[in-house]
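Take a look at this single chain in structure tokens; it is the form predicted on its own.
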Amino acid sequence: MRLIIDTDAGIDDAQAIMMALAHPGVTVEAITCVTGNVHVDKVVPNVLTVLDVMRADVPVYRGAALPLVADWSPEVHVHGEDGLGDWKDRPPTQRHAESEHAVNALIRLANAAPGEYTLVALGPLTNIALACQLDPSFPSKIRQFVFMGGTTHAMGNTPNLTAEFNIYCDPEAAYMTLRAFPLSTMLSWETTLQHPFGWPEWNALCDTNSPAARFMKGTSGVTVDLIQSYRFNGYLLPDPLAMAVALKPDLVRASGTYYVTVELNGAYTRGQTVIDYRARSGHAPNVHVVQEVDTAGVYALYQQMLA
């Protein structure tokens, strides 16, 4: 598998990137960065630090600094001020991003190897929407497009009550992207809520004796505290679940393919992914919606990346 990762590199993004870098038979050929969890100027060094930890060499590209239309309101308390949990032992990086803009890199890579790349988006879809606008043939040249984002039953996690964070950050970009791609795979917020790691299992992973495990434990403390304050019954895995189903599609236990679009106007619902479950819109299905995942299989991917 030839993989491109588009990310806003918060804590769960870092774990998803680590999972991909450690997976046999997968080559991560580019990582593109976008503003989301934190500003893209922080996202880039976060990705470079992950590459240091995993001793991997992948070109990294700085992308969109702002959403297409929306104001950007970072939720810095979720991932810390730096996006990686403000870990006091975070190692400095000497790496640098490429000079080419992320959107140009996406288009160049797709044109150089049409039908070869799996694209996994872990943040707002701003870079992806811009690539679709600059090159309308871009979606047809991507082998598979997987994104973490959206809600399936309007259980949002943002001030817009029914919207999930990645889509909420740039609703126009999500709308444009879903309209452009003939078929996408979506890992939603509700699916995230239904597939945590239990706390004993999470703690066992953190106790693994490896540099990757020490990095994961050190950077994830702020999210562990937040998740426990909301009384969730385990550690949540939004971006790692999306990466897992991209790397191993057989981990999907239940899914459906529907027409999905994005609400752009509602006072409480702007950014909600609207799913045509009963095929009433007349539009062809365009999103493969993941509903159930083999969490034990995802856990095995974590063990592999922390070994």
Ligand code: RIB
The other form holds:
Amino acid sequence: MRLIIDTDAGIDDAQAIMMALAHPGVTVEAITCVTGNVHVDKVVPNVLTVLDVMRADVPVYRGAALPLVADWSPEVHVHGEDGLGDWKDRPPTQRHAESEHAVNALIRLANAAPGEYTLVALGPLTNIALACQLDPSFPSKIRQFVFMGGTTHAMGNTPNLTAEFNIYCDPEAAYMTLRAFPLSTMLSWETTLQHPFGWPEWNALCDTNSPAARFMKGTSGVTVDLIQSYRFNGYLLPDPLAMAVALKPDLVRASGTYYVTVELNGAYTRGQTVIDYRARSGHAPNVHVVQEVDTAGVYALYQQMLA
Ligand code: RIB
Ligand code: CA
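In place of the form predicted on its own, output the structure of the form predicted together with ligand RIB.
The next block holds the full complex; its first chain is the one shown before.
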């Protein structure tokens, strides 16, 4: 599998990237960065640091610094000021991003190897939407597009109660992206809520004796504290679940394919993914909605990446 990852890293993004870098038979050929959890100028060094930890060499590209239309503010309460949990022992990186803009890199790579790349988006879809606008043939040259984002039953995690962060952060980009790709695979917030690691299992992973595990434990404290403050029943895995089903589609236990679009105007619902479950819209189904995942299989991917 030839993989491109678009990310707003992000603590859970970092774990998803680690999972891909450690997976046999997968080459991560580019990582494109976008503003989301934190500004893209913080996302880039976060990704470079993950490459240091995993001793991997992957070109990293800086992308969109702001959503297409929406106002933006960082999610410091979820990912810390630096986007990696403000870990005091964070090592500095000597690496640098490429000079090419992320959107140009996405288009160049797709044109250089049409039908070859799996594209996994872990943040707002700003870069992806811009690629689709700059080169309308871009979606047709991507083998599979998987994204973490959206809600399947209006249980959001943003001030708009029905909207999930990646879509809420740039609703126009999400709308344009879902319209442009003939078929996307969506890993929603509700599916995230239904598939946590239990705390004992999470702690066992963090106690793995490896630099990767020490990095993961050190950077995830902010998120763990937040999750536990909300009394969720385990460690939540939004981006890692999306990456896991891209790497191993057989981890999907239940799914459905529906027409999905994005609300752009609702006073309370802007950024909601609107799903046509009963095929009443007349639009062709465009999104493969993942509903159940083999969490034990995802856990095995974590054990692999932390070894
Ligand atoms: O809503 C969860 C998503 O928002 C994840 O991608 C997380 O990293 C944040 O970007
Ligand atoms: Ca993310």
